[in-house]
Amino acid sequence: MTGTIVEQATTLFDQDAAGARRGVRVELVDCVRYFGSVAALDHLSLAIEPGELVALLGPSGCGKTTALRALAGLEQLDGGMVRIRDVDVTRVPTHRRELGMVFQAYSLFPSMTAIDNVGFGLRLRKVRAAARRRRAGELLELVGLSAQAGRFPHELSGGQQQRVALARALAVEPRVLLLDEPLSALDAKVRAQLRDEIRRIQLEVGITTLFVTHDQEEALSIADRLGVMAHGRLEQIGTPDEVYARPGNAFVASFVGSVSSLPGTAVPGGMVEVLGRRIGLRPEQDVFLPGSAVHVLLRPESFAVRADPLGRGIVLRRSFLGPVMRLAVALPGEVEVEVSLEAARAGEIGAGSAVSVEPLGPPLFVTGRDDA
């Protein structure tokens, strides 16, 4: 199954004869865009490396959105520039900007079936109508709807329709693919199915690609690189395992995955304090004088937790995550931590139990604190 798809798809996007993939590196240098007295872009830089899929995440509002939008050239600047392929695109408009992009719902054509939609940019081209349906079915099949061709899209579910809009990005060989939260109008089974697709076929077509989404999980599993964003600034952009074990602020230490944070401090030897235990610091973390007040920020999975009648933590919920098991655990001082252990071990303990929590090191991210 697999097999033939990835022959399909080295016949339908010509790659070169050493295999490379063929996607262009793309920049975004110091964009600056405003919506009134809104920074909805406030001197963002990004470059996408060739083939490379880069995921944009960050809360609602935070100009996600106005980012891919400037890359389209669907938003004027005022200020920066866009590259495409080393060359200053910036006010080149749209329609010749040679992209492909999904939208977040609605984008088909509702006057054209599954197939037209989908060969609407080779008509633009004026590729002939036999060589166009061709092309067209082949990219419907790559995202299997061979068998809707002919419907239109008011006759085709979401995640189909999301599909169509994928094969028609597609169909013309787009220099760049954008896709402005292309999954979250559905449902999550849908979701999780289509993401995994459009990473399969992004792998296979080899085009550089930039995610935009505010769902973490999305970010973290389909990208390359993750890039997070906030008040119209990137706060940090890396692979999804260095932002979620190192990152590089506060903000995406409690934005990326579940954080708690405890007060701590600052012990001499590279080590905080907290809930009376020391835990050791990286090395760049360690820039606090001994003594000082911190915020220390702790993963779930970063506590060892107990069923003990005698420890000082009261759970207040649990939630079941597969796997693991989810705490939410209500300390002295009116802190509450989330923690996860095993959910085999975690038989007995349920709401209102009590359990002693115990931090490991190192701290996923350590901050000052001045209101001690």
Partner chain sequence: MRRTGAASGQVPRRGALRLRRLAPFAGIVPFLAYLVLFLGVPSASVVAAAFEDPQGRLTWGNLHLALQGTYLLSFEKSLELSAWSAGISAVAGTILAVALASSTSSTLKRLATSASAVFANTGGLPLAFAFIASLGNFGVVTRVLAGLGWNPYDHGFDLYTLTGLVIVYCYFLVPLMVLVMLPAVESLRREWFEAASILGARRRDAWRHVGVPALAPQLLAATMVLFVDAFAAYATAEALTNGAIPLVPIQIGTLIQGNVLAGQQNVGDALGLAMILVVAASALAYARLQRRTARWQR
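Let's compare: the form predicted together with its partner chain is above, so bring in the form predicted on its own.
Just this one chain is shown here; partners and other molecules are left out.
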């Protein structure tokens, strides 16, 4: 197969005359699913636009995998509806929903080569052997495994096996791609590489995709929109930038990225006083009466820190994160905060060093003391 990857994707996945992306709109509408007395899905509604990749993120047991399985038809809903292309498919069996699925377990057939694994779904659809092999070869080229077409799963690395699983899911030309923790069994470097590869292929093919993960970095880096779930509910959905910088509630603020919570006091003028310094609030945060006791949530990068023999903070530990050094600092009042600074500037600040720490505004989120 020749041509650019985009040309290959266009050949492999039909588009309309205007070249529009092939993806379809997908909806979960007021979905409810109980396991005993526990609501795994609590009136969950989610819409994924054509060609969009939405990542669902949340702690274990939050309902994100149940949502994916409901979309796939692998979980029977106790209430609500699943729609694909504006058609109610709630009672439609999985094999008729035009889906491709990739899970954490590769589930490759050990006695089949890579190319035969990719072509398995086509064989079930009675595609002729020559056409099946040609298409499977094209998909292996798309995922960068042409040279491994004749190898068996035990002869492939974990990352290569997952690429085969992805190619197999795409071979049947699904309208929707479902990815359930597809990278969690891989080591960090391979996981990052394959994550980028999945995103590249998804964008070029233009397939509507739901990606479920517990990994924050994965979700933030791969998604068009990120949904954060807890207790079967969608707490917030938005672009990764929106969710990270403007969380909708304290749970989202605390779950996505690192955050420190400090006691503060609301003061006049749309400000809050924290660590003896006044910082401005965003208009939507200015909802507390002056004098109200609040908790102020700040990211590690929202502090100014410097070595200071007279400083009231003491560095408890350091974490080297490449260009950034993360410091855990103890402050008066049994308050501990995480602060970040450029690693090049942190050489003289070791564990036990005295530092000055100043908060920078606006805060990530502000809650009343009784709400935290």
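If you superpose the two forms and keep the largest set of C-alpha atoms that fall within 1.5 Å, you have the rigid core. As the structure is a computational prediction, the values presented were derived from the model and not from experiment. Positions refer to the first chain, counted from 1.
Chemist: When you overlay the rigid core, is the Cα of Arg151 off by 2 Å or more between these two forms?
Modeler: Yes, its C-alpha moves 2 Å or more.
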